[in-house]
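Take a look at this one chain, the form predicted on its own, written out in structure tokens.
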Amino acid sequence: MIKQAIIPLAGLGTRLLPLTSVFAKELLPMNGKPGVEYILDECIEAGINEVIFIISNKKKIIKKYFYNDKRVIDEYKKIKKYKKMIKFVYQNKPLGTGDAVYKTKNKIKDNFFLMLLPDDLIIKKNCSKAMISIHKKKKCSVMASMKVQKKTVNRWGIYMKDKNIDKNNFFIKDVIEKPNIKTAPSNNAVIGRYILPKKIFGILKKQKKGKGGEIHITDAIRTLIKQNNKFIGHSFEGKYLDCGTMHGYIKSSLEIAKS
């Protein structure tokens, strides 16, 4: 059973400047609620009971938010519930998502864990809950998938599909980080929800830096696939919101307010 989730929060949020020059992007409000709380609520509804936040010394405001008890009572009760399930680890050098994941190696107890990227919100249907359901049936890793425009595939990790399981799930043959538009194996993109095996830490320990001088989680996943570890792509039914840019943040806020 998947009971732990990790959420990388150490990024500097440069695409949301000037707001992030004084405030963590994950705490920016959307319809009166910090973005990270939507991610936490998704975790709770999916049955997660421990969440590991990966922050940096520059993002201590996130920890302070959950430990500031001087609030009105209803708000405090909610934060108190979150606080009980959150642990913190630090990534003080921005070396990529793979490096962020590796920082949690001593916290993960079970054979599989959930990872959620906070820039990717999925509303109306709980993607994590659906992924945990398919994991329970197939006993392997699962990653969220969404079709994107072919001209934009070089912005994403892209799947090479193996065979379909059903209308919403398929086995993954390969995954490529930001492929060339002409050579991309599909337009099925990786979205920020992953159920990963604990054995990925052994891969990340030895992994060299990839594109942009960062350690990419996608490269570690490719290694696991080549070692015949099964990975499933899950085409989720919820609505995807990209909160990582100023345009996306504003658009997402308006979309949540409507829903």
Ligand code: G1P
Given for the second form:
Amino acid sequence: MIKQAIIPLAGLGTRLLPLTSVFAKELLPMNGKPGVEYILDECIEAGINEVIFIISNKKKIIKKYFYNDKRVIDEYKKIKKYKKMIKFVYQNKPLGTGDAVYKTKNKIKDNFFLMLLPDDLIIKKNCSKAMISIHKKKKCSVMASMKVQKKTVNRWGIYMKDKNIDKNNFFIKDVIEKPNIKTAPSNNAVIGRYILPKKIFGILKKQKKGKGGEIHITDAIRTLIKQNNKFIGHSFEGKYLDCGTMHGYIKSSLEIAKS
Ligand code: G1P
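Got the form predicted on its own; any chance of the form predicted in complex with the named molecule too?
Everything in the complex follows now, all chains and molecules, and the chain you saw is the first one.
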């Protein structure tokens, strides 16, 4: 059973500067509701009962949102409900997603857990729920996948596909973080939903810095695949919204307001 989810929230949000020098992008409202609440709702609907937020001292505003204002807590039952299920850990140096995941190592109880990247919203169909259901059948790791334009492959983790399981799922042979267009093995990109095994912490402990001097979760996943751990790519049916840039944020807000 997958009952715990982790959400890395310590990112600097450089793509949304200067706004992110004073505010956490994950709290920016979309149709009146902070982006991170859409992610929390996806978790709750998928049966998750504990969510670990990885924040930093600079992003304590996120904790405040759930904790500080007693009037708000009395007023909005929903925030109280969220608060009960959230734990906080800190990543004060922005060393990458792999390092963020490693910070949760003492909190994870079961053999598998879910990770959601808050810049990636998926609406209309619950991607985490669909991935948990495949995980239940195949008892292995699952990651979300979406076809992207060839010319943008260097912005994503890119899959090398192995055989298909069914129309929405395939086994992964390899995954490469932000390859260049010439060496990219496909245009199937990693989107920010992962079901990862607890044993990834052993790999992350020794993980060296990769592209851009960051510790990438993709590199640790790659090692696990090489060690014969099965990973499935799930082509999700929902609609993907990129909230990591100002253009994406505005477009996503409009899209959510319409839906
Ligand atoms: C991260 C991952 C990348 C993935 C992407 C999805 O990249 O490292 O593999 O494709 O999220 O949004 P980032 O957006 O942090 O550059």
